[in-house]
Amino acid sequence: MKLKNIFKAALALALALSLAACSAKSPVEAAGTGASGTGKKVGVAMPTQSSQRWIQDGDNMRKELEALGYEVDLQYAEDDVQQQVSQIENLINNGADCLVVAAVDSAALVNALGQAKSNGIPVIAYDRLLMDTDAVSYYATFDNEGIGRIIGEYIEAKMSLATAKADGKTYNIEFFMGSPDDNNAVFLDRGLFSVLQQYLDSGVLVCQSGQTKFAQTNTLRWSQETAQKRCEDILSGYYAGGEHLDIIASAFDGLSYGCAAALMGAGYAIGNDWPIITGQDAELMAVKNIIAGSQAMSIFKDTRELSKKCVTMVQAVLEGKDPEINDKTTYNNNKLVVPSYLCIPIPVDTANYKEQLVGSGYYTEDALK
């Protein structure tokens, strides 16, 4: 598949679905000037402020909800599981009428979410599915398996994997996947390998470390430092004898930063023998790295649209209405299939970052300098 066709396919899908909702009017625009949320409180539990995207998510959510008249209590747990449990319990005790939760570790939240249900408080899972609970009402996220497929298809096209065997070419690849306590990481891994497994089986792709299973490639809390240390160990253990690492399939920009640091430490040079490195979230630093050549691509997940979609869910459940959803089958949390709305991810690289990121107002040209 040609690289430009990947972008065309992703953009066409994004346009088709975004016309339906994600690019529709914001909750504020749709509601007019009335403050429908007056007198109601929404508790928002976010995982961390260590990543740019979660700060943006929280800011966007607060802005949209407050514009509708809701009181917003926004909490960040800084990736501390017990702190998030306490925060959610406090949100319940302080009179939240609805909870929006992006979990640090959803397994640890089951009892707290059960308290919310007992108190008649609807819960909306934000970006990360809440597992093993029947207390969750709806889920707003991106197509996480689709993100994995897009990353896989980018690698496939960039390295011409479909014709590599006939051309007698093989490439070394290593995998840096997301956190095992985040169900999104599992879906992304599944999507990635739905594209790349055939090339591992045929020998076109070779993983010198042998670490291809999610149990081996996951990175707890999506930690940059953990990814860097693991990449350093892989480079010294499997690539010190002259083997060259050609591809790093990274599931998140933060992991990509860590891998890039490890590569530099091992003597790899940008523009010379530098591997292609993927990513996710199109963080400002990642886009600058794409421009500079230390990262090949990232996945643009417009958190402005995701927060708008989540706010329409909050508004609907607090008004006793059914929110718009577009997926009723994918997200089984071991207790129920959670009705979901999936926004569409967009791949960005040097060819289209200006159109997608600057053109949409997500970043300015000056910010990318």
Contents of the next structure:
Amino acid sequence: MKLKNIFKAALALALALSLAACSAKSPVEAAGTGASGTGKKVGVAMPTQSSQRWIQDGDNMRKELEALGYEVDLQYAEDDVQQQVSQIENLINNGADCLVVAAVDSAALVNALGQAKSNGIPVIAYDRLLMDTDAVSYYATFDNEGIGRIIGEYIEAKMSLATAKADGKTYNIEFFMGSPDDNNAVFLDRGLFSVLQQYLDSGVLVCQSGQTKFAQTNTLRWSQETAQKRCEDILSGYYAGGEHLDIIASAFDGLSYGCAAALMGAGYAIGNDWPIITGQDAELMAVKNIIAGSQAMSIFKDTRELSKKCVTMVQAVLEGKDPEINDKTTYNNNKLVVPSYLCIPIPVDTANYKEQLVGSGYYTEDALK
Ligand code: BGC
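Form predicted together with beta-D-glucopyranose (BGC) structure, per the form predicted alone context:
So here's everything in the complex, that chain up top.
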């Protein structure tokens, strides 16, 4: 090559390199724009759109991940176990680099998650622990036993249970717990009874139906209809003779709606002889019910916070970063203790919903009207 041509070639190469440098972002620049996940696919498997919270969870996850440059495939299984299995298999076959899973029934997912593992696809458990599998890397959730404890403490404070014995007071209570295939439901039940069992033992709380064990009080798939039917049966079977139901310990807003419908059907009136009804998720409808008086409280689980924590776990498994973990002991899924981040649940009622929910921008004042 002549000297002139060598010079031309060198110039062309320098130009090409400088153009490439302009278009490809350095790692520092990519971090600055948040586009660190460019080109990677994240499959997100959510349980159902029948409850507002999971719609928010899905939306938040999509938003957070896309902002980082990930491609997102978001699937809802509508509480159908087999549908979720197929969705996860499809996500694997369609080339997901990472899976985020909030299970309908995690026992049914063991094989599909094993498949993910053998394909080198890391899995993050979202809010619900994935049981009986070693294919899970991290778990983003709330303090589920803490939620049960908070609900118990709310009932304890509202009904002044600590002094009820001395005051000669007793209250009738019924329990509506979550789905038996969801580890969260078991943890919540445990937390609840860590506070209330003493009052059942001392006779301050009376469960007329006698249904206090989780095996009796659970509600498959957290179904509102199932809770309503069970509450109707309890009201007609144990409260038709003049007994008054004072407290419904409900583990989820959807169950609370079902119980409220059953109470109305049985002639209970809001503001008059209406029982204290608890809940979980601070769904928009539940907060409206709290304002209207048909529900006493709910648990605010800030899904924005949860999805942020989950996204740091996705980044960790895909980019070799360290996610923030604050629990390494609680969540044993029968195969391993899954490193977890537990977000903080907050009880909300008429006294603090404005501060917690409107103040934090979770709901607008208008949406609550
Ligand atoms: C979640 C709750 C939710 C329930 C029903 C549980 O796994 O922890 O927040 O209320 O599922 O969807």
